[in-house]
Amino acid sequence: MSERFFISETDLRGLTADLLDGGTEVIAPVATDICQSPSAVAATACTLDGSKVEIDYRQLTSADDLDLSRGLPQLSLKEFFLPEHEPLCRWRQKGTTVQVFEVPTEFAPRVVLAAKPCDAAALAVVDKVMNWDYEDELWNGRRAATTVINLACQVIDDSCFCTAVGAAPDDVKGADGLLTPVEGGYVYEPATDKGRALVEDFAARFSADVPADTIGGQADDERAAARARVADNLEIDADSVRDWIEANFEDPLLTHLAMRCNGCGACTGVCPTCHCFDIVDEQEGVGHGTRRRLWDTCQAPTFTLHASGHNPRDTQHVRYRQRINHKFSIYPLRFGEVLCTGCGRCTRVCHAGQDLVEILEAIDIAARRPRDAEPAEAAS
Amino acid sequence: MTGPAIAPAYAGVDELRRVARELLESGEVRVIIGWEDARRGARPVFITDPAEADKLIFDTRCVHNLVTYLDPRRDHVSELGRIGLVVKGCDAKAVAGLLRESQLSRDHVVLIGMRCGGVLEEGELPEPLALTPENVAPRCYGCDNREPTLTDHLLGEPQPEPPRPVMTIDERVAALDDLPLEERWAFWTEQFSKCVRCYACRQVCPLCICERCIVEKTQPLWIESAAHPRGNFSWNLTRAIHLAGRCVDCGECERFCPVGIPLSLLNRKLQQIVHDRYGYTASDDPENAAPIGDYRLDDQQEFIK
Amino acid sequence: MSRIGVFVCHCGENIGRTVDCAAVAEALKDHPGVAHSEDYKYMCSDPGQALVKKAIEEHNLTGVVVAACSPHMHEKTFRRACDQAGLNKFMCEMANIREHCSWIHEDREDATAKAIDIGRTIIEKVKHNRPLEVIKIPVTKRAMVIGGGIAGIQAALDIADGGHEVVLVEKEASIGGHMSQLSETFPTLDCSQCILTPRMVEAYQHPNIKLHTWSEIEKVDGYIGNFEVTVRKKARSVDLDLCNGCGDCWAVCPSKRIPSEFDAGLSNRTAIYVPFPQAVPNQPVLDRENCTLFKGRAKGLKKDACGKCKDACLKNAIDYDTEDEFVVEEVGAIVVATGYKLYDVGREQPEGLKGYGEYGYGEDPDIIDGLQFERIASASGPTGGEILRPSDGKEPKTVVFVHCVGSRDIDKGMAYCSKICCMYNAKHAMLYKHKVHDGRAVAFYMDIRANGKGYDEFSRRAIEEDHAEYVRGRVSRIFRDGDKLKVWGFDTLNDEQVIIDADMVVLATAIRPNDGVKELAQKLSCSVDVDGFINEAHPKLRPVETNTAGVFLAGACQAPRDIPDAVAMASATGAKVLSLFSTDELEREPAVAVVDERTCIGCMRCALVCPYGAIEQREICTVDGQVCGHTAYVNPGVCQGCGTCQAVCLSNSIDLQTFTDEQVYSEINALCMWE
Amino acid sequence: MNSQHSDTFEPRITAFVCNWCTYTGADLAGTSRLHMASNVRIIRLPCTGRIDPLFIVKAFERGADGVIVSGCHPADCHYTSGNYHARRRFAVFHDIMQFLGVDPRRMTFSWVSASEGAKWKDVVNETVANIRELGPYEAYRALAPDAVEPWPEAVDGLTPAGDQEPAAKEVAS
């Protein structure tokens, strides 16, 4: 990667703000203190004069709100491309006739400003399963009109483990180019030809001359101390848990691994790579409606349902060996990388102490040990 | 600045490890649910083997209702075996609620009650933090049940009552009460509007027990399940009234909500309506019947022509 | 898909003078699912129906609606042309536009816009609709009638000599009612006890006859054709099977200055007593109210402070210590006959009544209401049959009859006419006539209604042959002077004041529904009109029913009736409940809950507000016989059909047929069309 | 639905009704010819006790700008507690919708008995009467996703299933 471009604190604010000018639409990090908002007061989470911190990706209004310096936000990327729910298809019939009005599958392009790289590199890894036995339209349309420009992670927790699953916190995987913070604002790195637009169509705020000693020097020095404590969290062999849970579908640490999981399915709702889907018709009166789709958990029973009233995965157990299992075993087998980026989401949002980390760990471990020795204890 | 003091655990700690391991020594029971201390905090915890009794904690980070893992259908954990399960006050009325609903043969559970001070709102601490009205759970201040009767074994000590929290969840109904009717609607609305149809809320209660949720039943779709707002309304509408009169309070669900949704007002809101219009009040005596399903003649009616 | 044909009806004139019959018929044609749609003049006719038959047939109908009438008139003729045309009757619905559309509303525009969408609302619960068969459910050929009056008596033996057995249930100590306290009857003036008391003891005597007398309903359950009736026999205190009759213990009980029911307190009683000679059972019972022994009992006396009439008793039929027993019976049908009371128009108002208190009643003995004037008329009245005013005992020369006390008159009273007093005013005139020649009868009347076979000539003879005085107008004021009663009334014909000096005065006081109608109906599950009587089913096509199948109404409980009406009403009843018990099965409308029993947790919220206890818990088990669970179940036998337990199942695994909630839902997508 | 009148707001209220009280009570209506307002859909319903507050909900899902429902007078009930039951489920239903901010005057609660023809002509034009004032419940319309996912133009005509491609194409354009 030899191109290297400068670009102030003050030239990205006024980036973009040139870009909502020209009527793109600018995705980043948006910090909101929830206790100020007007409803605060009722908002459990907050006291009259606190504070509490949302970190959100939106659509800004203004280059104002763009907030470089917080850590993860609390949904990933994943929204933007498939969201939460979108329209398919809607209908309307008249006595025996009906008019079927599909949705577009072409938008207007669109730029993410300092997407976590984990959240970039999930949008890589899900590709791979838009494209396979079906092209996905709208996920494609989406992907392809939005520039993804990722930001060099600075705000680590205990939590993260990118680097275990073969991304890092400078990854430029599924983004178009990296912005690294250096003093005064930020080496620009383009990775694709989108990248490199970006450069082009707002040449006057780059700059090639790139400060040598920051470059190469201290931002370098931090990018690998900051993979250096990701680490640290966790290190695996992704290739030998990928086959030892192959090999071991019915071990039972696979299925006591989930003891205190609830089923709640808010690390799936939560998780960059989770992509299931459900399909609905909605109807809205007589004779029309719409039919959409939403997103969906493996770790609903509901899930695998089947007609007959018959469900393969019935415990909770099951469905959560089944999200481990997809995540680190199937996806690789078939596609050639974990459906994971290491993001930590799933293991914060989780109040019944479900910890990915130390399951990975525990599976690590499982699948070092010779394969005549003893099964593994639970992790718990 | 200097953060709220550690503190130590509640007494009856020792106690709760001898009872445990004793009960699963002498095969009363196959498995203790309790709650331990992990790499992120406090979190709950199933023990089969009387070795790792030791591993059992009461202290102020012990948030978690624990009754959710009696739902008769986690087929997973009742697979155990006879159940010991470690409870506050305030988890003892959510098995009080599963006996009420027949979801639970008093004989099926050892319950360990534990005399409670109050928990904190959030438990994934690495050590007990002293309570303070910042990070009290708020539903503890004014709770009613800090001794569980409904209980095998009842251990520690009478506790001091938790602080005040700086804004009791009462005082929080009664602000959104005060707001003009289209402010309280903006606010409910942009609320719900986050709401992503997780249904951790529905998952972690202790209560919401059906084998197939309203919210999944698809002919009729009574309540959408896209996250729409409109769906949303529906849903945490519906979640809601389907605790009324049942809802003990334990706050699970807002705990355990992605998004932030202050759940626990809609609860309290009909805790209260409940409690004005019928005088009942959750408890953790489970002949106490609810209110919904029974009727009195001369009902308040003053809302009907 | 479903294939559902339209039929709008005009209703002659009714909804085609406001509703464009034809433009509902087009507009409804597009409704996705509709195979067919016309409109027709009369669709109930012969020839309406044979339309819906022959579309069935030609369009290979899949559901039908009816845009007409109400479902409560014509859903029945509809769903059997339906079923005779070969297609499920329950796959037949009405959509009414007619009381709910084309009556109230004047725009046609706007009543055919509405209409349009009755129909949209109705077709797509249609396509809900599943074929039901009717559930059969077995029927107990024995029926209970509750109240022992004319209407009570007769319905009983109507049924009994029809063959089957009848439980009579009776709250006094006789049966009789009403009619035994009566002189003489409208209009052939003959002696009421002589056709009655041979009715009671028929009754009495008859072999299909359960006689349960001093006994009151408990509680009711179950259903038509399979009713469980718990009677509460009051403790009598008198044990009938010993007891003969002979009036040794009334000779010597303490106690006689209790006043008489049967004589409508103008003469007195003792505490143990028969009600009056010819009652049936001819026994006694003792009142322990007014009775000295148990009024010491009571003062918690430990020494009995009277025990006279056992000491007397020969044949040792009385004990003191018999409780309130409670026997069930079971039944297939219930006639309710509970009869009436008369208005007590004292100054003292129950109920929010105003009374009519400036007429001076209960405070003056010489004004009296009807039933007191047949006690004074009658042979075995207080004075045997003299006509003696009961202050003093003398002859009244001038008696005054006012009409309509408590009757048609909203701000005081009732808004309805209670019916009766105009003949039995006119009766009271002629045989106070008949009795003091010199007398003279005056009624102040508002109009007279005798609209009855014989009626009209009737009162005509009171005036014309036996001289009564008629006034019309209303009294405004009655109130002593002297040896006097002034009557301060005035005549609207002549348009002048009148003011009479009466002897005595008898108000016609109104009808109303008799104590515990209300509690009955409740028990029941019977509804009450805005007066306290029980409602009938419908007010002309099915006056002698109630909503609750296998409840019928005879007599007074059901609106002010005559002794001809009561009877006709009771045969009526028994017409109907022998109709009832003419099949060993019945079959009712499969309108019942049924449980999913995949998504069922057990819960029992439903069992909880079942109304009928229809809902059970039951044990599910696997394949191989093992219990894994259980959850609710409901009896179809049992259930009524209403619903609640759908409403109060969290997981909606509950669903009612023919309200279904996918037929609830679609309603309410009808609201909503995307034209 | 009420094109005819498009200048002045005619509000569409859904009735929730059970069959043996408020539907018979507005059967006595018709055959008293008490004229009323034209606004309102009767859904029939055995009892109070089948009516889920779903029911209610719905209805404003699918554009109702008022909800009336009625049934049996205390102690009326055809199925004796049914409308028992009904009352305290509408009570806590009636009260948090108001938590939430529903304007309590969308929603009527009445008893209408088989003999009250009359006042249900009262029920039904007091809350027309209310709801126009009130206007159309935009604020619950406004949780459509209808409302940022607006449909194509209206076209006159349909095109048959089979040959919907084109003719969706060129709307959606």
Partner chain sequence: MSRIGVFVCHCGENIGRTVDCAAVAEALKDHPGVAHSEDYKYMCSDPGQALVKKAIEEHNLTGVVVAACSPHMHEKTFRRACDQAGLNKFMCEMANIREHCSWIHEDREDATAKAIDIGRTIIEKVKHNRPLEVIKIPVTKRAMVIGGGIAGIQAALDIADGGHEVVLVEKEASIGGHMSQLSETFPTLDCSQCILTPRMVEAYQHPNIKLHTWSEIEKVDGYIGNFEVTVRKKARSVDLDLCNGCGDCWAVCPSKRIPSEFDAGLSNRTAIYVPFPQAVPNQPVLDRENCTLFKGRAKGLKKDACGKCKDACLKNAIDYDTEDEFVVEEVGAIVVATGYKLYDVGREQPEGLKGYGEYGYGEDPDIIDGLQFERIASASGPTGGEILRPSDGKEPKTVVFVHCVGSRDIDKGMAYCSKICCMYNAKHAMLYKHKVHDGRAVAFYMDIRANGKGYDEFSRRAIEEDHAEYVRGRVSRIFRDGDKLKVWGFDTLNDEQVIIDADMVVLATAIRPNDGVKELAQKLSCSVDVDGFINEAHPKLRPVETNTAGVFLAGACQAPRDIPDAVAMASATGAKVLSLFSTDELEREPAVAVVDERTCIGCMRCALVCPYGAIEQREICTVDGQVCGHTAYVNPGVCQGCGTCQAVCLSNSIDLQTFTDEQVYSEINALCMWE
Given for the second form:
Amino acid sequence: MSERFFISETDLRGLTADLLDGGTEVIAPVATDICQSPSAVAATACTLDGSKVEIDYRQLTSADDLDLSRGLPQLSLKEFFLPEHEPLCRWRQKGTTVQVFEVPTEFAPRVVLAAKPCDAAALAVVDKVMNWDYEDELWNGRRAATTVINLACQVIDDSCFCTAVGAAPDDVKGADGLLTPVEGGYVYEPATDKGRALVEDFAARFSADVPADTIGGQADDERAAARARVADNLEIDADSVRDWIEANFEDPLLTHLAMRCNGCGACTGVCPTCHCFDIVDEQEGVGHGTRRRLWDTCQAPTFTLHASGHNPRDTQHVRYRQRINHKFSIYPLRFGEVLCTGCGRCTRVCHAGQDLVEILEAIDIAARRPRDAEPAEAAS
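And the form predicted on its own, for comparison with the form predicted together with its partner chain?
A single chain, with no partners or molecules, comes next.
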């Protein structure tokens, strides 16, 4: 990225308002104090000082709702491109004749503002499988309609490890532009034609007069510091991890690393790159219904259950091994991409204490150990 523009926070919110006023859907982080909720469940989750803020990507109704704090949304952007459930087609049967009604595969333009770089990168990773042996028209239609603008990340905590899997806290992979906070506003760098079109369409909100101390200065220094912080969390050789998993499918280490998992599937629900789904036909009346795609999880016992009753993954540690195998070996071998962007959500949401940083460290150590060495104690 060589082009740089400056946009003040006032103008960034003004840009958001301009988009909304023009009828463009805007998706962005929104902060909610759940202690203000009337829900008794929410009330029990509040901290002692009476404040617990949660951040989620939402469709904005007002520019005032845009949260620029750079906290990590609870869920990724996945649901806006691969909805939790969606119709694939509708059908009507009369006698032996079946009519199929297609669903729209083109969508109105929309903008994602202040996306986390790990969430945008996930879109580019999943693009590979969505255009493998079949081009998924719904996924591609939403991708084509969406302009994604990242907000450089400060690194949330020690569960973040994006640099270990080829991403970065200031990455533009999967995105069309990058915002980096500086004094008085943001440096904006377009990365694609869609990112440049945003500047052209709303030129009054952007200035080509970028403060001199931000170029090679404040913006770059902050981004370098963030990369260093996340690199301290985890450094692995992803290629060695991939090859070790492929060659050591039955190794006891993989069984040991999976023992805490109880198969709740929370990790796959919050993961930005998990994309498994089921397809069901829902009858909605006599002779008509809808075929739907629904999120599914490889961690569920029924995921691989055959009609015969046989289940090739009949224990939970085998199912968790599949999750690690798929993300860090199978997918990279097929598509040249690790099926993970290091967001750390799976670790944060796991009530059983499965820590993906610890797991990858243990596999990396095993991959670097000489074959004739004594096996080291696995991480627990």
